[in-house]
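A single chain, nothing else alongside it, follows as structure tokens in the form predicted alone.
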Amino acid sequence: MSALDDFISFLTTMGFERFIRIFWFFVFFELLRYLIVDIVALLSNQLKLLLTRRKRTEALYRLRLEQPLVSLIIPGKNEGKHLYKLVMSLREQTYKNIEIIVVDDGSTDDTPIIGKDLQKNGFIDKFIRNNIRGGKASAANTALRFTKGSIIVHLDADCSFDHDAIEQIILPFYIDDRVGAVGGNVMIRNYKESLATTLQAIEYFDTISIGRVVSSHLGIYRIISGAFGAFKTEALQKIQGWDIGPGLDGDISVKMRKLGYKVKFAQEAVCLTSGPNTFKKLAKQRLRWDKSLIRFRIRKHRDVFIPNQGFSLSNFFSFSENIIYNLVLNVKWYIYFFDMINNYPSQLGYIILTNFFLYTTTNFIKFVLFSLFRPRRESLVYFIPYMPLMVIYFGYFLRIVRTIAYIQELFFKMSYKDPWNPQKTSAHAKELGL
């Protein structure tokens, strides 16, 4: 009997109970959470948008009538080459009542010359230079001291934005007064540059963007991208801005939630960024990102699990879902893998092949179905041939990187040694327990 005949026999003689026994991880965790729950939540969200359409129209009318001053802050180091293009794109926004503040965090390129020239010619409202690098959070806090707007939008200098992005990201503040922070919809701009950027673009489409629509609808949205995030000024002042040290994106979102503010995702507020163009650079980025789950969810903000006066059920579920589906299930996947090795060693190849087929089919279904809920669909056909590779990208590459990050942070607190943040600032943050 050929290997193909053996594989067909393995599939056709399996039966329902044996299928569940062998592929329990896929059925009970991946399929349930990342397809069924997401589809139900997306449909529910669409229904909510339909029922609240009038409220949204009225909110947009009030926003355009009141025209609040919005402060756009752009902290960064060595971003001179991006500044002119960014500032020109911001001046083309449909929302005009803005001030632009650029903070140079100890750059060694031409940022000081470019920034001063932009201010001199009236293209930005203020350019501030920190001669000694303090880190992105420190630079953002410097900008915060000079803002005059009632809403502050934090931007990365290397991003570009749809013409109505600023209006779209501040609209949720007018839809619900309890909203304290809003995340923009970040997408990959350079998706054709390499295989690494193509797979990231698919991830941003399905896992990140759609995932944030779902979590925002369910009230458990927990991280506002530093590339494009909006905040009520009064809320930022209450939490005293950004804590110094690495990981400012997830940290400030949690601080907002703990203070009682709602945190929402604005899918129509589209921001384009360039993703790392090699897998080595991508792994380095994700090692930094993934450490934040341990640092902030388990260590710094673990008090969300303690029933006290400030306890919030939504924060409890937000953290629990994050820890279960990223940390616990990451460990569970290894348990599943060793379970298959131990109990089905002779059929392991067929199990891996079937899992590959199941995940690829599910990924394709998700990609097609979720496209109905995306603001942009013009490039979707380009990604279809790459769908089979997402099993390797998600199931192996990102999982291994995530595992390394968790081990590094759990046992060695490596986020405080990340060169992305100045060592003196990280050391001070570690002393303060930030």
Given for the second form:
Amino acid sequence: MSALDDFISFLTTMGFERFIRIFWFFVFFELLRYLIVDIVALLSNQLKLLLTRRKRTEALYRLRLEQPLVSLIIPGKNEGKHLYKLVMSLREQTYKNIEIIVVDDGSTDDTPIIGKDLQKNGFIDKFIRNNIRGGKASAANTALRFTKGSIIVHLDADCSFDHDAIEQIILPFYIDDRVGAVGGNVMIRNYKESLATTLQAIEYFDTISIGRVVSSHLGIYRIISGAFGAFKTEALQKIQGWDIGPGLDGDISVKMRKLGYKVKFAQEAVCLTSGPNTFKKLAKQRLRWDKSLIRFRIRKHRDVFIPNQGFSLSNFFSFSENIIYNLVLNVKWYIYFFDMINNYPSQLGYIILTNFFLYTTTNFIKFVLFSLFRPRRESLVYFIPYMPLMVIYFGYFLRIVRTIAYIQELFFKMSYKDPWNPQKTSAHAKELGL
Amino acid sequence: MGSIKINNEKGIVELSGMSYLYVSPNRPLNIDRGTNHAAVIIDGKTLEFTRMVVKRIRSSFHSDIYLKPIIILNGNAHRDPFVRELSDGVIYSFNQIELIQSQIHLINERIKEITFINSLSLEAQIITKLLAFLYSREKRDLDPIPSVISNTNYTFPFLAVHYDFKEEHNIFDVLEIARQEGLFISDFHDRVYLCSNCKSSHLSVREVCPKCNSSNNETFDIVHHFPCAYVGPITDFTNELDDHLNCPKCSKRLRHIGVDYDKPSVLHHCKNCLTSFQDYFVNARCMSCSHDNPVETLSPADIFRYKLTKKGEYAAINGFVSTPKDIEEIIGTVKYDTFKTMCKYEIERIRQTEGNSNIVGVNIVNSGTVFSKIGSSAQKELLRDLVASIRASLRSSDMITFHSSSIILISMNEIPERIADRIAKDIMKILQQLLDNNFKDFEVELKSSVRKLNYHLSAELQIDQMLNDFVV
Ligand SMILES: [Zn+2]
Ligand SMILES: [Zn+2]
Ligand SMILES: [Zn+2]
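Other form of same protein, the form predicted together with the partner chain, not the form predicted alone:
The next block holds the full complex; its first chain is the one shown before.
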């Protein structure tokens, strides 16, 4: 009983200043950046949506009137098994003026047969088979070279789409002429499959989806999901397609921004994808993603920090925010951790416990509050029992993975060894510092 | 050894009691005159003419004509496989006739051994002719001849003469019937593909655009530049100044395949509809009817080598009787044998009652031409229609039978010849109308004959007399 008494007295005797001193990490980063700022941004975004409703309606009207050809490109290796289902879901789209181009990047399974068959039967417009694998970027570029549409939508073969997803993802191009790229809202389809996928689903709901609404509103949105992203063909041609990298997601939006295009997030353009179903696979995926922060932000595009002709304040903020809240935050957390061990070794157990409650409570509040800003509210109850686990998922699992990724990339440039890209291309990328 | 007598005016050559009809381009052609001679000698200087005469002779349905030995004078035309297959020898001057005389004699002797039975369907008639031809020439093998003048690329000249160029594919059906009848055994030789529209084998195969079927296209390598991940057709990398390849994205020069770039695939570009694609469609354009066939829609036809069986040889001597494709089962008719038996009974009956009964014959004069033009299934259809119209004008006690596919026999009992004659004329009018409606582009010629049965003569004799009316 004395432990509980101790804990209660630990909490009750703590004044405001002491609370800030002990839980500074929570207060400044979690509470301020991820709750207060988010809610303020979401409200402001909601207000903007209300104020621009007429403009949006007009844009939709213009879009439906013009019906521009939209090229859907689906590059991939050994994705044949998903193609039929994908194509059928695309035929259900409300937006009809589409062409579908599938690029088979050196598959070793039945993909060539399936692709040719779909093409022959008119389900897809073009199937291009590269006998030798060149990597995802080159496959996407192959497709790009043969598109005819004025808008290009990049899809992953294992995704499926809301029936209005295509219309929703191209709508921002009609709302604002300066938009060069739009990211779709990716959610986890197999959230019931395993604990790993359930926790990912919650992550996608809050951090990813809501996070992108916020950053898009603030003009600092930068990661267009490789699973579902739309691009103005003219803009994509200016930057001449995708470069090699540890994922297609972060690089192209930066290049777009450098050219002065806006990058937007389309929350209503919903796409379902299968998340990695074990923590091991998830860790592998995140290692790759997290390395791209170092490779793209710190190395390849470090020029955004240098005031020169192409300098733009929003790019500067976008990058700074990205680096601070990922790289620096990651380091800060370890500082916090040692701060606590050093200065409050006797109360460490209580601190961890309190942190746990603080985070779980905010996670829960966020989850419920953000629901008001989400297009899909069904099955949300399913996730509530898992909320406490999110502390461990965010606070430990993802953080440790991120730390490893940063170390691997910063000191060893490991992303160039990732089998996600063929070695022949990575060797060149490394040499050129891409 | 006698001396050669040449009557240039009549075109007759005589030697040791045997006479030959000499046919040359500058002389009026009358094939029928050949019946009176041991063989026909054709001037083989011009191939066209030789082919034409040989075809005329072998396509006749008269055994006196189609089996006639043919000798080619002057070897040029004889080198043509079509002519060679259908002729029996070559001489270079009339003096050489004596060298082949014994062979001609032998053929004519063997022809005398053959029994000729009128077959019903065109197919059966052609098979009968083929058997007789092979038997008279002591041949047992029937091999396909590769030929550019054949519409099916492989041909059997003796069969092909019965069909127009465009209908030549029918010979495969005829041979299949003969094989099913056990007259021949067959051995696979080759396979040809026929136009799905017109059954010609004169096809031009080429790779075409899958979208517009145009063959106007070009092929490019696809190039992948590793450092910048640019991918595009090789034309994106070439320039007009030199042979080097430069990347359009990063401007670097491509140096070493496999190291800084590779060619992961090829792409074809259609210059007609401007689409690009990786897999051609393969189409075969028919040189006969211009139909552009996707190759998978072509109809394959297996070409066989044939060998006459014992049954075939027997059928050659004794006549080839029926085929399952024959017309006997046409509704409203009786078998020819039944018809003859019933005639016998009828003659018996009128002998006692002094009654009046008649037989009527209807002959399709140009049946060979008609049937070869319309094909076998339409032939059966036509005969069925004719029988149906005849049946409609008759009493149910009257009988109809086929003597052959060109001659229909009808019994009209217990009516005066005058009435029978009138009914026959009515029937002819109806039939002619039916035929004129069905065949717009050519004329079907009909002939009829009415005979009052005479109880002093046998049924068979009276039927034969009537059939003689139809022999030209
Ligand atoms: Zn390049
Ligand atoms: Zn074409
Ligand atoms: Zn044809």
